[in-house]
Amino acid sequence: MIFQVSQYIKYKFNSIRSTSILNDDLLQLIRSLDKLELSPHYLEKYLKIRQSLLENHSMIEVTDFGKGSKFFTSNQRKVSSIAKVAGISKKNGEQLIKFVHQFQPQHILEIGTSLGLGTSCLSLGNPNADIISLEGCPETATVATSLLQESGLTNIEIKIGEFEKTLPEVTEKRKFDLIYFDGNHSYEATNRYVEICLKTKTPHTIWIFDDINWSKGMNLFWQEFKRKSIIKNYYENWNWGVVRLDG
């Protein structure tokens, strides 16, 4: 928590001078989001999905393969509590819907389904996309599957298992226009996932890394990765690091 506070102060200071490298189509895409007015149908549906999780007080046993939680001391957790502290925020959810709506990726991979809130944003952004979402915890995946089915979001396939096993399987013969990294927020794991996913890129691929200031390790990963030669351009804010890969 101390790290996040200090990073946020630095972020606010540096943002005055600009913290992003934006050009070409990525610049146009990011700038278009502020002006985009989505149909109320999509936003209302997203808010309804989000509220259903916040009102779900069922207890589940969370299997955590990542860095663990900063908020929970037990693996027995209420769905509503997980949604409140670990789910995508209302603002970021709306931004993700807008981003996907503008970009219109046809093949999407999400690494880290959790309860399915971010997954629903991907689907609402483009209901015609083919979406694969990976989740390590069986019980959160069950909650997500029920939520998405009840919401009529049918273009999603959830694969359950440790990412070290499921990620190589889904990337073996597939290409993805968009990959949303929201799983194990550690330096080592994220670097491994990136190496596996590189073979899936297309000339138009965009990757979004969530929680780039979640920890020292995640921040270090982002600071290193955004400067790699495979990056055509990038955008960053407090929560996200977005890269256009050099195809």
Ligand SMILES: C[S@@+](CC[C@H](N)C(=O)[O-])C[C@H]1O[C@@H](n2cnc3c(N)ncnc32)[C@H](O)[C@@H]1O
Second form
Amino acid sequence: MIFQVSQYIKYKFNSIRSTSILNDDLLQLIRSLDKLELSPHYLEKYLKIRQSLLENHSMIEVTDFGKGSKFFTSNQRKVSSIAKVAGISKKNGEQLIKFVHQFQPQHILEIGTSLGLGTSCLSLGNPNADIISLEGCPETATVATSLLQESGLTNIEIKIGEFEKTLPEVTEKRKFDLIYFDGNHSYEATNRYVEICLKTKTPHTIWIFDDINWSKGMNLFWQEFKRKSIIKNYYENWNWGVVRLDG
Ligand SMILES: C[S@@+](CC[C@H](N)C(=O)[O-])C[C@H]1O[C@@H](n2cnc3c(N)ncnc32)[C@H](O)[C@@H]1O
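Now show me the form predicted together with the ligand; what you just gave was the form predicted alone.
Entire complex below, previous chain first.
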């Protein structure tokens, strides 16, 4: 928490905010989101899905993957509390729908489904895309599966299991235009996932890393990664690090 506060102060005073090359295509795409007037249908549907989770006070047993939680002391958790803590925020959810709508990726991978909030944004952004989402906790994934089915979002396949097992499987023969990295926010794990995912890139692949200021490890990962030679250009804000890979 202390790390996040000090990072946020630096961020606000602009010392760590930057984008790469002005007028690059990634920056244009991001800037176009402010002007985009998306049909209210998409945002209303997303807000309805979000609300249904916030009103779901049933308890589930959450499987922990080693990092523990900054917020929960027990693995018995209310769905509504998980949605508040781990789910994508209202503002970022709207931004993700718009991003996908503008970019129109056909093959999307999400690493970290949780209750399916981010997944619903990916699906609403492009209902014609094929989406694979990975989640390790079976009970959380069950809630996500029901929610997405009840919401009529049918272009999603959730694969349950530890990323160490599911990620090599789904990346073996597939290419992804968009990967949304949102699970296991540690330096080592994120570097490992990136290595595994490299073979899935297309000439126009974009990767989004959520929570780049969540921890020192995530921040270090991002500071190193955005300077790698495989990055054509990048954009960052407080939550997201976005890269277009060199095709
Ligand atoms: C931040 S949440 C995802 C939030 C979701 N993308 C959203 O926008 O609503 C991260 C999820 O990754 C899962 N996770 C973390 N480490 C994992 C691992 N090593 N293997 C499988 N799942 C893992 C957690 O169970 C959790 O549900």
